[in-house]
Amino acid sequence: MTGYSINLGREHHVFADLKAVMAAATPEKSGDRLAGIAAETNERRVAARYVLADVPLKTFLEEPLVPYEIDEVTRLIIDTHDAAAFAPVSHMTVGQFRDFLLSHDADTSTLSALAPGLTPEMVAAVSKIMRNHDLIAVAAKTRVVTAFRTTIGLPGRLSSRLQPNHPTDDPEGIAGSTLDGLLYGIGDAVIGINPASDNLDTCVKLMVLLDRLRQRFDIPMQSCVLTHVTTSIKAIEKGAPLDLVFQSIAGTEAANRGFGVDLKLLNEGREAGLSLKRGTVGDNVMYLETGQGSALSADAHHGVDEQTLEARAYGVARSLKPLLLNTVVGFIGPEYLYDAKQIIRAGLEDHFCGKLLGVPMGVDVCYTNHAEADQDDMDSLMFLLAMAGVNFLIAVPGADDVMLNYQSLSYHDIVSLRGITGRPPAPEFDGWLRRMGLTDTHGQLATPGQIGAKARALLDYRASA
C-alpha cells in the first residue's frame, strides 16, 4: 500500500508511505526536526496519530520501513519472526493493541509469550499513539529475567550498573570508584568501565583489576570493560578473565557499520563469551548500549524517525539473549532530545518498547550539560522508570562522569530509589551484602558503628587500592 491520508477538521493530510505516518505521529523531537521528518504541525502529528491507530499491525510485514534487500536488520526482524506468537494479536490494528495492553488480558504471562511475535517497528508504533502513564502501566507488568552470576529482572528487585570510569584508566582511580559503590551495595548488574581507549593491555588489565576484586572477597558479580567487540575477542584470545563482551548497536546496517560491527561480528562475539562457560547462574554474556539519535548522527536512518530505529535496535538486541541492554537516553545530546520533556518521553518508549519485545532494558538516566535539562529532570525520570519496573540504572562517584563528561545518577540516588520503592538488588548479591556487613537484616545500608570484620576488609582494601 502507498500513500495514507486522513480529513481532521479542514484541513486534508496526506502522507506518502508507513514511514511517514510513523515520523509524523512521533512526539516531538529536535533529532526527527533536523532530520526533516518530524510533524510540522500539533495538527498533523494528531493527525497522523488518528491514521496509525487504524493500521493493521501486520501492515509491518509487509510494508518493511527500511527494504529488506539492503538492510540485514530488516532481514533479521522479518525471517525471525515468530508468527505463532503474533497470532493473538495478528487481526489487530495499532489502536486495538494499545487497548488490549492497557486491558487485564495482557498480563506478565500473556506479554512474555506475545514478545517473539512483535517486530520492533509494530511496539515502536503503539507507544506512538500511547501517553506516559501508557508505556509505564504496560511496561511494569512485564517481565525479561537474565542471569550470569546474580539475577537480573525479578519483580521486586532494582539492580544497579556502577561505573567507575577514569578519564586515564588509572587502576588506582578505578580501584578506588568501585570499591566506594560496593558499599553502597551498587554493582549487582554489572561493574562496567568505559576505557579511555580501546588499547588491548589496557582493556585487559582493568579486566584482570576487576576480576581480583571479584576473587578476593567472593563476590557475586560480573564485570565489563566496554571496548569494541573485536577488542573483547582479542581480549578473550590472550586469556583474559573477561565476563561480558560489550558492543553498541543501532537499528539499521548501515548504522551498525558506522560501529564497526555486522550481525556476523556479533554473533561471533557472543560465541567468544559463551566458550569461556564463566556464568555460575546464568549463561547471557552480552551487554549491549543504544541511544535514540545513533543512526540519525550517522547518516544512516532511511528517513525512518529516531524511536523507531532504537526500537529496531532492540531486535538486534533480542537476537543476542544479553544479560543487560541499556539506552544511553540523553548522552547523545540535545541536537536529537533537545530538552527534559524529550528526554524522559524517550526514556519511557525505550524501556517500554525493549521490554514489550523480550529484551533486558535498564537505562542510563543521564543528560549533557548542553541540553535544556537537569539533575531535578533526571530525578523524575528515575522514579518514573522504577515505577515501570526497569531492570537496572546506571550510577557513577557524585552523578558526574569525569571521563565521558556527562551526567547520571549517582550512589546515593539508587540507594535511596531502593529504600522508597523497597526493591533491593538480585538476590545473588544482596545476600553477599549481608553477609558482607554491608547492609542489616533488613536490608538498610549498615551505618559505620555496625559493619563488621568482612566489611571492614573492603574498606581496608580501599585504602590500599
The other form holds:
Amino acid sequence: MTGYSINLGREHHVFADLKAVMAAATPEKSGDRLAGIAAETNERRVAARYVLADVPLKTFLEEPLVPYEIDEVTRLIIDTHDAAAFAPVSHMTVGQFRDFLLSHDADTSTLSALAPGLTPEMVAAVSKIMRNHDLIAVAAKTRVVTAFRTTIGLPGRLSSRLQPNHPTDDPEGIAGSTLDGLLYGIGDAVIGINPASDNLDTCVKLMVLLDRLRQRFDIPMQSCVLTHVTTSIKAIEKGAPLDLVFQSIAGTEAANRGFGVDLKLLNEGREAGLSLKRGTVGDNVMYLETGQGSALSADAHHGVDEQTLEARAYGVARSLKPLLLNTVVGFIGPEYLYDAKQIIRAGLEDHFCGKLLGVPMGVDVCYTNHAEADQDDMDSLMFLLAMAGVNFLIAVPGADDVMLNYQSLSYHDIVSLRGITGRPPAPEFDGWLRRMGLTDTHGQLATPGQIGAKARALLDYRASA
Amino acid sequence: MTDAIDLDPFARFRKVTRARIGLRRAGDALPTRAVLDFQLAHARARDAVHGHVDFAGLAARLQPLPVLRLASRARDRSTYLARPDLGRRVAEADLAALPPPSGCDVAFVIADGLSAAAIERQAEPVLRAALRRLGDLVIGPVILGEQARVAFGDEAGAAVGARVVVVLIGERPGLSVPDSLGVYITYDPRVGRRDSERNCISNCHADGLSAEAAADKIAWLVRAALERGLTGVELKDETTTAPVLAAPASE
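Mind sharing the form predicted together with the partner chain? What's above is the form predicted on its own.
In what comes next, the whole complex appears, and the chain from above leads the way.
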C-alpha cells in the first residue's frame, strides 16, 4: 500500500506515505514543525489519527519508515523481531491495539511477554492515538526490573539518580552535592556525574572519588561518570573502578554517528563493562540517555517525526540490556519541545514507549530557561510519571544544575513524591538508609537534630582524605 | 561536633560550589526562602531571554564607529526560539539594502542571542577591549544583529566582505549567571559554515572571564586565523588563562 487517505466531511486528506501519516498524527511539537513534517491544520492531525488507527500493526514490519538498506537501527529492529511474541496481537490494527492495551486482559505478565514482539514504530504509532491518561494507565501496568548493586523497577518503588554536577569537576564540590543528596535518600538508581571535561584522567578521578565513598560507607549503589563510551572503555583498560558504561543514543544510524557511536561500539562498551563483574545483585551494566529532537538536531531524521525516532532509540537500548535509560525530555530546547504542554506530553510518551518495549525507563523531568516552562510544570510531570510507575527520576540540589545550566527536580521533590505515593527507594538502598539512621522505621527522613553518629561521619567525609 | 557544623553542615562546601546544597526542609518540601530565591533566579533568566536589547542606544554609544543594524529572518522572540534556522539568516530586505562589500580584515557582530542582559552588560566592554588590541587591522562596521544566532554572523560577515567575523552573543542563561556573553570567531564567513569551523570563547561575565581577558583571546585567535587561513578544531587556543566555568550554551 502506498496511498493513505480519508474523507472527513467535505475534506479529503491524502498522506504520501506511512511516515507522513505518523508525523501528521503526532501531537503538536515544535521540532516536527522545524522539520517541516507536522500537520498543517488541527483537522489534518486528527485525520491522520483516523488513518493511523486503521493501519494493521503488521504494516510496520513490511514498510520500514527508515529504509532497511541504509540504516542499521532498522536492521536491528527487523532482524531481532520476535514473531512468536507478536502473534497474540499480529491481527490487530493500531486502533484495536490501543483498546487491547487498555483492556483488563492486558495485565503485567501479558505486556511483559508481548514486549519482544513489538517494534518501536508500532509502539510510537499507538501512542499517537492515546491521550495522556492512556499513556499513564498502560505504563502503570508494565514492569521492567533491572539490577546491579540495587534492584530498580520493583513494584511500589521509586528510585532516583543523584546528579552532583560541578562546572569545573571540583571533587569537594561534587562531594558536597553528593552528601547532601544521600541525606535525602537520593541515589539508589545511580550517582551520576556529567563531567565538564571529557579528559580521561579527570573522569577516572571522579570514578575513584565515588567508589571510595561507596566503600567507606558500604553503600549499596552504583556510580557513573557520563562520558563517551570510548572514554569509559579506556578507563576500564586503565583499571578504573567503573560501575556503569554511559552513552547518549538516538534512533537512526546517522544520528548515532553524530554521537560518535554505532551498534558495534555500543556492544563493545557493554562487553567491557560486563568484564569487570562489579554488580552484586545483577549484571545490567549500561546507562543510556535519549531525547526527542536529537536526530533532527544531527540532521539525521529521514523525514520521520521526533517521537517515533525516540522510540527507535529504545529499540537500540533494549538490545544493550541497560540498568537505566532516561529521556532528558526538556533539555534539548524549545526548538524541539516548545513549552510545558509539549514537554509533559513527550515525557509521558517516552516513558510509555520505553516501558512497553521492555526498557527500564527513567525521566529527567527538566527544562531550560528559554523554554516556556517552570517548576510548577515539573511538579505536574513528576506526579504524572509517579502515577505511571516510572523507574527513576533525576534530582539535583535545589533543582538547579550549576554545570549544565538547566533545571531538573530537587532532592526534596523525590522525598515528597515518595512520601505522597508511598514508594520507598530500591530495597538494598532503603535498608542502608535505615542502618545509617538516615530514615526511621517508617522510612521518613530523620530531622537534622536526630541524625546519629553514622550519618554525622557521612557529613564529615572529605573527598581529599 | 561543633555548633557551627550543626547550624550549617554544608558551610565547608559553599566556597567550592554554587550548588543549592544544605537547604533544609519544610516537611519534605523546600523552605520558603529557598523557593523564593530559586524563583528570583529563574525570573532573571527568563527576563534575560525575553528582554530587548536597546540596539538604538548601543549604536549611539558606539559612535563614531560605523554601525550597521541588521535583523534576522525570525520576526519575533517566539519565532526565534522555535526556529533556529531563521535566526541564522539575515533578513532579505536588510541584505538587499546593503552596499557592495568593501572588504575588511575583521568585522564584529553583536547579536542578542539568548540573553539581552549579556549584551547590555558585556558586549561594549569586550568590543572596545578587542578593538584596542587590533588597531593595526582593517576593521569593518560593527553589525548589530537582532533575533540573531551564531551563524547569523556568517551571512552578515560575508555581506561586508570580512576575512574574519567575530560574533559577540548572549549565551543561554543559567540560574546562577543570566548575563554571560559568548564569542565565536569564524574565518572566511559564509552561509553553511559548520560549528566545527569556529573558535569559541564562553563565559564572559562578572564572575567569569573579564572583558580584558576575553579580548586577549579574541586578538590572539583573530591574528592566528588571518595568518593560518582557518578557524575551528584545527586552530587551538594557545593563550593561557585560568580555567573557565561551564560549557558554551548559545545554540
